[in-house]
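Just one chain follows, in the form predicted on its own, and it is written as structure tokens.
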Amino acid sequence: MRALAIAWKDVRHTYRSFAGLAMMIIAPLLLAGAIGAAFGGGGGFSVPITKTVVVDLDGGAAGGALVSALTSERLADLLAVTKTTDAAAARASVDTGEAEVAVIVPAGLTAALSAASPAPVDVEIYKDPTSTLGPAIAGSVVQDLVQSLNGARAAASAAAQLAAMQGITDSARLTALAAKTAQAFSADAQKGGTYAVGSRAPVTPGGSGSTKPNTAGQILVGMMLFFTLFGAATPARSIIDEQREGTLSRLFTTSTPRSVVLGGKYISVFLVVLLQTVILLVAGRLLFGAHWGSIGPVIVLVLAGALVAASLGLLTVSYAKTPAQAGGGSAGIFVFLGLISGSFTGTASIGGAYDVVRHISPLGWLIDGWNHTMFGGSWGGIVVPVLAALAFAVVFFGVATFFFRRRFA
């Protein structure tokens, strides 16, 4: 019962602060939600669709293929296109803003691909200079094509340079070998769709119940575990301060054991992360209509998020004589692990080789595991985040614990 009196009088001081109010609720809800607003607030970053002209002046299969790439439907809410036969006409409405990108497949591409000895042809992408993204888009998808169509290229005129390394010089059966050969190549290519950039839903493991939460809410919980290293870090940097003032020395002269003294201190920190990330979640809610998903992983991951805030934050400040030492310390260490966790981007995933380093802090596998539970996955998928972020709070403690005793042995 000590234990948690002091731990009480540590939560209270905590909330009574506007100054820490700020840091703890008030800042990850505006940039959660000024990021939420920039981005949209749909399901996921919304791109805007890109204005897309195309002209095929080939004809012929390999600009029949480019045309069917480009006006997929798996690209409908990414790229408006639509068809012309006049390449000026295609340049002409870039000029004028009508379109932000024109493709145009140039005459003799499927000839060049079935020649025994093709000519380079290329396929010219006329872009508006103030647009980025959707020309990169409409480009990326050319490219990959294109670079099918190269391997058909390269597969015609090898299959042609065997045939007459047998014996073969009938120049018609040789561009007819060509032809085909190309031809197979790709098909085999393009089987299923294989194209670089593609429109899909998230990959959901919660099957046809799943849901797809809207992007504030996934910048807030970014905001939410970045932010809980600073709510952790304060009722913690009262140790420091309760020792400066000799409070705390007049605690350990009281009948009350040291051991309960830091007990009601660690217990103070989970409760201020505890109370704080509640809070957050329950705003979140009310103010941007997030969807944190099933209650009982939900409960999980909140009490593994405070348990890993609330170690560090303790951690941070076991090794600091004075407060500036802990605050510019922390704060280090705290940004550090934001950065490279993905806190800033929340559960909207970069991707990459991104998402492997950001499992080197407990923060990164927290978001994993939210990840999870909003997109409608239930226990299965938040088992080895859990544990793995348990597993550093575990070692946090421990150290944490290991420096205070010698400070106060």
The other form holds:
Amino acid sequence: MRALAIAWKDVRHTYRSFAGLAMMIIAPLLLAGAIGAAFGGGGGFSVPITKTVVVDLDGGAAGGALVSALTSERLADLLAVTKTTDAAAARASVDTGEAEVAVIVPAGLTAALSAASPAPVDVEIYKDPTSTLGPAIAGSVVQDLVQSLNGARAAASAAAQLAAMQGITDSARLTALAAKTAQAFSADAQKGGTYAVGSRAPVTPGGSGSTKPNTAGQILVGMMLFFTLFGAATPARSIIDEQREGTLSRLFTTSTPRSVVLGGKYISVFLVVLLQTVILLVAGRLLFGAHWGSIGPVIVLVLAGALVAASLGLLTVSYAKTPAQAGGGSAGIFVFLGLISGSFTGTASIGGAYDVVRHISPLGWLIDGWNHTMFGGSWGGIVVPVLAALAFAVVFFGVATFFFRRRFA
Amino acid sequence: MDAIVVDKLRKQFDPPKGPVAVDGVSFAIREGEIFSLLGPNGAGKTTTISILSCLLKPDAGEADIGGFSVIRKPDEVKKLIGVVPQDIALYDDLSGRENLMFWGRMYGLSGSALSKRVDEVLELIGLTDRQKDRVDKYSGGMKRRVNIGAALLHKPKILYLDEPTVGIDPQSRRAILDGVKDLNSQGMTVLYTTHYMEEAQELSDRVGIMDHGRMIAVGTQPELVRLVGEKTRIDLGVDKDSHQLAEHWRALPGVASVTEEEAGPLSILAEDANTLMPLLFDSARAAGARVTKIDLAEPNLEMVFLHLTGRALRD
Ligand SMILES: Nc1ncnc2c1ncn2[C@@H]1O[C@H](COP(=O)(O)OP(=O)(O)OP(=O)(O)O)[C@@H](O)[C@H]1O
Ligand SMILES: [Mg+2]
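In place of the form predicted on its own, the structure of the form predicted in complex with the partner chain is requested.
After this comes the whole thing, all chains and molecules, with the earlier chain placed first.
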């Protein structure tokens, strides 16, 4: 009862401060909104569309294949292709900034690729030097295709040679065979082309991976986890503030036991971040239309996240002597934990060694959990992340309590 | 029956190099008494109160409040006492009423009993009509009054007030002093610290004079004044280098002490003012100084302090 009175006072105090609200609620929403918008809002992550000009001076099979590859359906999200016949005009449009990249298929590409020993012919990628992603995509499409055509040529020539060795000498038949082989090979190569740059979100897809989560929502989860650390630090710091202002001493002169006073502080820190998380999730739903997943796992993740943030906030205050010390030290720790967890860089999906590093931070585990629920996963996928996060929380609470006990013994 | 018994309390901050704030202090306060701890800045008053409030553990010595040891039975002690801290300890962003409600809860009150008691205390401290304003909108005197009110909610048997009138206007000070007397007349035992001699003089049944962590004298006012003997205090203002004159006067017969205050008159404790005065005037004339002011006073607590320490109470 008394602990709740202390907690309520602190929750009120925290949510009455505009600076506190700006940091706890407004900053993560703005950041998630802004980054989400930059990456195309609604759907998964997508790269901005690159304006591309194609000039087919070849006019043969190879040129045609290149043009159709660049204008294919699966690249429509990435490249907006216009065709022209004038190479100089295409380059000029890049120079003026109308287009970011021009792909110029030289005359004689088909012939070169069909020749037994081809003369080197370059497909020209003329690009705006400041733009990197679009030209790189166009370039890799071209390279893949040229490679597969080269492969087709080699295969055709090998087939023709094989036929000749078998005693087939009719040149018309040989040519037809070679052409057929080449066609089959290149069709095959295109089908399994490696340039299928899909729009993939920067996260590890969850267990049953059926839903495609909302970009701003995904970013908001990272932001939320990161900013709850600061949200927790604010009421936790009130312990030091009250010590300095004398109200803590005054509390200790009342009949309320010290453990109850401290318990009230713990509850207030937990409630502050719990409320912050709920506000952010509801706001994310309303503002960005984010789907967080099924209710049960989401509740568990919310509670686990709040416990992690609260325990860490208390820990960073428990050993600090002054508010400045607590502020400075904790901000560094929070940014470090946020950065390695990938919670606001969207780098959680890089994998490899980084995937191990990420889990040094409790936020890394929580992000795993959230990715499961957001991708439509259910209980199974969140058990390990939640248990790991809770283990962090238990350790943090333990150490914090040790320091506080020593301090207020 | 003694409400408070303090025996050879000692407290050193940051040992071994830190200041010995309380150095073997002993005294007793009777039930229903107003006892003042009088002493200059740094005398150790707040440290003593902190020990008696179970906030600090003494290095040595013992203190019993209502028969309970502050060391072994702090929970029992806390039920008996109300503590008014020297520095205002309230929540600025809460209203006066909200503050009192909160502190009342901390003393274990709740529900309608709490609300009723808060109304009473607001009445007592004269803030009923401003109860809804935030504390940071209050004047210094109003804050002081809430600071006191917060210690009265649970009707403590024993009230500690640590310099409760510092930095406020004369009216608020008057109200506080009258309030303390009122509470005392209803049976509350009061431990009051101050460095204002007048307050100790007006309020106290008995006074303890502290300096440098030591209790240098304890007693009723007449008892203390008797320590000074039949001396009279003469305050003399001169228009010239008073330091040289002070040196001179210390050598005169019948001078117990001469205290110099910056830009103030010289204070002389005289065995017999009648015989000393002509000598003082003569020596002033000889030094080429003119006496600009003269004031005679009967012995008071200020003089007791002066007599015991050779220093003025106020620095
Ligand atoms: N927390 C502390 N740490 C170190 N030294 C302290 C501490 N509190 C008080 N002191 C020192 O102890 C001595 C007594 O201080 P205390 O506050 O008890 O005096 P006081 O009589 O209340 O003075 P004032 O009239 O200024 O309030 C002083 O020298 C002070 O500097
Ligand atoms: Mg003091």
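Here, rigid core means the biggest group of C-alpha atoms that superpose within 1.5 Å across both forms. Just so you know, these numbers come straight off a predicted model, no measurement behind them. Numbering follows the first chain given and starts at 1.
Participant: Taking the rigid core as reference, does the Cα of D368 move 2 Å or more between the two forms?
Facilitator: No, shifts by less than 2 Å.
Participant: Quick one: once the rigid core is lined up, does I240 have its C-alpha move by 2 Å or more between the two forms?
Facilitator: Comparing forms between the two forms, the I240 CA shifts below 2 Å.
Participant: When the rigid core is used for the superposition, does V94 move between the two forms (threshold: C-alpha shift of 2 Å or more)?
Facilitator: Yes; V94 is a residue whose C-alpha shifts (by 2 Å or more) between the two forms when the cores are overlaid.
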